[in-house]
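The chain that follows stands alone, in the form predicted on its own, written as structure tokens.
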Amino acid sequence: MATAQQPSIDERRSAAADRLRAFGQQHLLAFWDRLTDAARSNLLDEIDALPLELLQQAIAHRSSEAKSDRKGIVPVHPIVMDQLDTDPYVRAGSAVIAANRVAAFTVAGGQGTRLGSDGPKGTFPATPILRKSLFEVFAESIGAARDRWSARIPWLIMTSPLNHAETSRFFAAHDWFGLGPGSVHLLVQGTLPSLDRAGRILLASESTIALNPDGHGGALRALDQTGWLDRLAHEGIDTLSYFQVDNPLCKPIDPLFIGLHHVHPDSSAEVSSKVVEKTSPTEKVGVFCQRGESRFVMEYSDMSREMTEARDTSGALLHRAGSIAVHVFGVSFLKRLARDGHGLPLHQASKKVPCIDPQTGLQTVPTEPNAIKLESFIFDTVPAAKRALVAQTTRVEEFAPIKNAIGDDSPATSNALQSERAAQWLERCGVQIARDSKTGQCLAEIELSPRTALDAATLAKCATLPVSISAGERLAL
């Protein structure tokens, strides 16, 4: 059978020039005559991948408009998970998991630069005693869930162009943490170009565009363009459990949350989200808000000082439903958004981006922000849902992120919370834990593997629990 003839490089250039001209970006071909054939092919590949229609929309709708429109916004009042009769929801969620309807999805495109590490953030040693990596913690949890419900639970991990190869090598070197390479799937998130203040795409060199990862909202495009949304649906998987790589207390497969997503009357089974109460007005987390019937997440940087500091009659923060970037999505919902132009708006941030002058080709290394970086956010799926369920959990149970080298959300604070959760679970099982008589702080370091217990109830079934744990003791179970 004859194969279709591939267009020549000149034909590709002509088509690219017409497309770029329509969007005012023809300067990307300014240095064409200087380039080798290989460099020309690379540039055309990058141009062909540009979502110019989305870029045009982003340029037309500046994010400042969203920041100024705060009328009619009220707080979201989430379902408080520990105040529920949880048994019906746990049973419903367990049935969904056991029926092989759930996949796990981790966003892991970042590097550990802020933590003093050069590798992918998921390789960072995260646990208090054994120093297991974030990836290993999640692998143990997913593996334990597979065993508990005799379920397949494929694990999808979104990397970035920057760390994909190293992440692949890390998993291979650790034998895929016992999960098997056929059930762990790495997919690379897309990129978006940086723009100058006039909305023109920047060139990093004469033959390359200044590109950056497209944000955690790029998960939607990556799932669609790699065919995973169709594949999941074909395999009967209708539920995607989403979490980000920096939170070792996250529950990748939570039967209670999955049950709420599927059967709670406030849910449309399209998107459900977990929150914790903000610790202070200045905590850097997005907050769930509502305008009319629509729920959405407002970035902390977009909130006015009046909003962040407002309190209710009890003295609690009014806008306190802090997002922890844990969601459950209906696969059919994501497919609908993906088919609708990929569904998520692009946000803009001022950044310093090295680039070349399109007139002279001279390199510029800015000392001040000179460009607009674009990215999409996964929480922008929330307003598109018919009904978006928001469920409140506790920080010690599910939120101990590792974002900074020191201070808040650091390895030290995360390790303390991991140890505290383990202590509380053990105390529910009758184990005596040494605590400070004044502060109540746990005086031991305790590390509890998900392979040992996924929750306090399963921990109680362990036959080898200690009777007590003393001050200064370091114990890994």
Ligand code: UTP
Contents of the next structure:
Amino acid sequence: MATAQQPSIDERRSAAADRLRAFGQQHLLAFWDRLTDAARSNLLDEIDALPLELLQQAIAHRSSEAKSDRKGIVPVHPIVMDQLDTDPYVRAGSAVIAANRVAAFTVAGGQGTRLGSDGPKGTFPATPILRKSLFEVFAESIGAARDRWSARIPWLIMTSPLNHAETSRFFAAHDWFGLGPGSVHLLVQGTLPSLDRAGRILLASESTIALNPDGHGGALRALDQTGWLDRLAHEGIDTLSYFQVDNPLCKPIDPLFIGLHHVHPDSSAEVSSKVVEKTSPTEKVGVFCQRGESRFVMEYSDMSREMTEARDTSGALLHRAGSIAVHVFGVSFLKRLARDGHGLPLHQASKKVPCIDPQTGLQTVPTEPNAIKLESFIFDTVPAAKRALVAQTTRVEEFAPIKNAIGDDSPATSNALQSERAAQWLERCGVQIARDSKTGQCLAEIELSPRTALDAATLAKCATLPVSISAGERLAL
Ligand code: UTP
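Structure of the form predicted together with the named molecule, given the form predicted on its own:
The complete assembly is shown below, putting the previous chain first.
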């Protein structure tokens, strides 16, 4: 039987050169003559994987066009979770979880450059006293949810080619935090090249392209191409509970939110999103907006000053539905989007990307942004939903992100919020907490494991609560 001939390296090079020339990217082969066979083969693999048509569209679509198109945009008025009769929704959500219809999904492929710590961000010690890693906090929460609803709740974690091996080693070294390796699944997202300001793809070395993970929106492609969307559907899982790796207060499995997603009349059970009230015009969160029937998230950098500062008659910010990047997705909704070709737009950001000069081969380590990084964002799925539900929660209850090493959204602010939420839950159970008489600030450091309680109501059933917690005390429960 005749076998198909593999193309020779020269044939591959010639095909790659033709393809690159058509898109003005032929400089990627500038150092070909100096490369070893292994390096040549690696470079051709990277070139073959480049989505050149998509890149050309992204370059042509100036982000200024999107910025100027703000006509007819009105604020979204979310469902306020605190003001609901929550019982029917919690019951509905609990039934969905108990029926093994839910999987948890963490996006953990980011580079965490602002935090600047070594290793994948999920391995960062995030809790105030025991310094548990973000992954451990989520593992405890998912483990507790599995016990509470006697449910399987598989946990999917998206990594990137840059941090996959280390993430996998971390979980293995911690024995998968007792969850069982067969129920935690790592899937690797794709990459996109960085460009110079003229739209030319940057080389990281003579034989490698400067590639970065393709954004949290890459989750759609990753879930589809790894076969996970089909596998979830096959296993009867129709609900994906999505959250980011950097928010230790998030509730990976929230029966109220899942219930709203499935039975609230405002929902088409396609995508539901959580927001908190944005209190300062300068806070760097995307905001849910609406044009006609269509809801979408507008990035803070795309909002005009007029929009960010506008206030309503009560004096509150007009556009205040700040996204906390917590969503529930219908699996069939994601499948529909994937079938439509992963068509999430590519956003452009100015970044510092080390690269080599294609003429001289000299290495550049930039001190100022020199490159355009392309990423897709998961919230760009929202406008495709028939009806996108938006639910408002409170900051202290669910949002303490760790983005920066110091200042806003840092380990210090996150630890204070984690302690504060624990204090509030304990107070609801009758525990006296020392607070500053003027500011009301909690004067103790408290860490509450999700294994102890997933919410204030279950904490009340805990037999071992202290009567009071005094100033300066450090207590892990
Ligand atoms: P951020 O936008 O905060 O980016 O990601 P980052 O990469 O973690 O940090 P910086 O900007 O380099 O400082 C929000 C969430 O999306 C995930 C991150 O891991 C985080 O959970 N993410 C981001 C991905 O999974 N893949 C990406 O390509 C980008």
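Positions refer to the first chain, counted from 1. For clarity, a rigid core is taken as the largest C-alpha set superposing within 1.5 Å between two forms. Remember, it's a predicted structure, so these values are computed and weren't measured experimentally.
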Large Cα shift (2 Å or above) at E53 between these two forms, core-fitted: yes
Flag for D312, CA shift 2 Å or larger between these two forms after aligning core: no
R197 C-alpha moves between these two forms by 2 Å or more, core aligned: yes
Rigid core superposed, the C-alpha shift at V353 between these two forms in Å: 3.8
